[in-house]
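One chain follows as structure tokens, the form predicted on its own.
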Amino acid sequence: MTKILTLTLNPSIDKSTNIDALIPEQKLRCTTPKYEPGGGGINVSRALSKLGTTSKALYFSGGHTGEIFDELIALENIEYQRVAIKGNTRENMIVLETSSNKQYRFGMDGPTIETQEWQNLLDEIAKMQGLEFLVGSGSLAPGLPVDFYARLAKIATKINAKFILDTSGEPLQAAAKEGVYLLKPNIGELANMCGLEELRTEQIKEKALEIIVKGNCKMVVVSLGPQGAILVTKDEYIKIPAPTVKKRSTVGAGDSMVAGMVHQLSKAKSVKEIGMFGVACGSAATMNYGTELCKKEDVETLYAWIEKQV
């Protein structure tokens, strides 16, 4: 029985190459490219399988494209169900220039979702049965109803399943006026959410908890970047550093650390212990290049760090 579902909305095929400089105009050199299937709600069920914790991954998937993403993803140690759709699963660009470590990421649009396609997505998952977690991670395709992620709370609601979203704008507001169990912005989009151009550290306790009593929202972490996280519930204002790590890529790192709080949560543990091992497979994440996601003997190493800090 599936537990955990991770959904995409747009997933792509990650192409990811080095070169030693980006120069316009110039043919450039690039190494053998890597390919893996990628997007958000993908990235986290990969990164749950490398932390020992099992996810089923629902995503659309069409085209010549889609048929090579699902040759991709059946590589991977996850299981998976494609929702079929006309249009061609997209393609992304990953770029490491060697000689600055600089990273360019090049996301393409992605298809035109129908409006059966997506209400066929809808129908799949509000007849599971059993499932405790429903993870929504990434933008939505075209096509998709801007409420697309409060429909889905709607349905998390019915089938008793805990709610987990990490998207921004327009869908992640929506979403948590509806009600959503863990929201994972960054501080940037949190300030949106608030009406605010910008929010200071000191303020987000507040405007969170103000999501919090308006939402229904059970958990809100904002994402710092290389700073950590902040961690509100009703009850609890967490603050978790971030160790200093060496950054090859940073891609997925986002989608490592809801992974990882998603794994805590699995498993019954504290709200400390969600943020920090959060925190802790965000960064293990941009430790390793392109598209590889956490290792979980980097998590371990740096939760130990992280738990000594907090």
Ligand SMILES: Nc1ncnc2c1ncn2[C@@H]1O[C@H](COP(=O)(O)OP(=O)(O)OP(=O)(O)O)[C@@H](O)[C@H]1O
Given for the second form:
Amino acid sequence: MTKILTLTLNPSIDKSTNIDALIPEQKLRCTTPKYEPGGGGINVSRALSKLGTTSKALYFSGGHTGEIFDELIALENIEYQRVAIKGNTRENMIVLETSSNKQYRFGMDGPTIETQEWQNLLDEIAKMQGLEFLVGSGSLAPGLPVDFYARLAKIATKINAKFILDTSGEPLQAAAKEGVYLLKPNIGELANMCGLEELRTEQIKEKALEIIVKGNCKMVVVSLGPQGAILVTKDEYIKIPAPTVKKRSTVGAGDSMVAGMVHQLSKAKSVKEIGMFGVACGSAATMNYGTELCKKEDVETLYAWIEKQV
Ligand SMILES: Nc1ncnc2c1ncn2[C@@H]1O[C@H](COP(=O)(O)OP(=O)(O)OP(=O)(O)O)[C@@H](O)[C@H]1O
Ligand SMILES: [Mg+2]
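So the form predicted on its own is up there; where is the form predicted in complex with this ligand?
Below, the chain from earlier opens the complete complex, with every other chain and molecule after it.
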């Protein structure tokens, strides 16, 4: 029985290649590409698997690229279930210019999801029994209503699952009003939610509390990149510093952090232990190249350091 379900509404085939120098108007010689399945929820499921926790990834896929995506996901150490769509699953391109060590990330638009297709996904979730955690991560695909995550929040309440959400903009705002168990905005996303250009760390507590009270949310974890995170509940305010690490790639730091927190939630850990482990996983992810996410042994070392600070 699935206890943890992650959702990826706009998955992608991530194609990575290396090139000497990115020069216009020339034929460029790239190395043999590496193909990986990408998208917020998929990353959360991959990171959970690295931590030793089983989850299922539910995602949309379609067209000939969707078939490739399904093959790629089958190679990962995760459970998965697709919801079929007519459109072609999108492809992204990641080019590393080796002469400068700069990474160029080309993101393409995803296919438009038809009403019946997204309704199918909602129906799949609504009939799931025994689901304890529902994790939404990433942007909405074209065609999805702006209140899509808010609808999921409603379904989560109905089936008695805890909803964990990492997204931005209006979809985040709408869902927060409906009620989300754990929200993980970064500070920019939180500012945006409050209709502000930017936010000072001293303002986080007040703003997070407003969200908690208005939407009956349980926890808001505001990530601060290399500064770590601030965790707010109705009764708690915990500042968690991030360790200094040798940063290689920040791809998936947020998703690894979410995975860390879900891992702890599934073990019924305390609020503080949830936050500290999340930061440890986020920072551990930055120590690896590309889309490797966090390694369990790094997480354990960093967690031990964080525990001494908080
Ligand atoms: N440079 C860094 N050094 C150490 N830890 C970091 C660094 N950048 C990010 N982290 C860790 O990752 C967590 C999440 O990072 P961040 O606040 O950048 O999330 P995000 O903006 O949602 O990222 P993403 O781009 O993955 O969505 C931080 O709380 C921290 O633990
Ligand atoms: Mg993020």
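Just so we're on the same page, rigid core means the largest C-alpha set that superposes within 1.5 Å between forms. Fair warning: this is a prediction, and the values are worked out from it, not measured in the lab. Positions refer to the first chain, counted from 1.
- Relative to the superposed core, Ser270 undergoes a Cα shift smaller than 2 Å between the two forms.
- After superposition on the rigid core, the Cα of Ser16 moves by 2 Å or more between the two forms.
- Residue displacement note: Thr31 has its CA displaced by at least 2 Å between the two forms (rigid core superposed).
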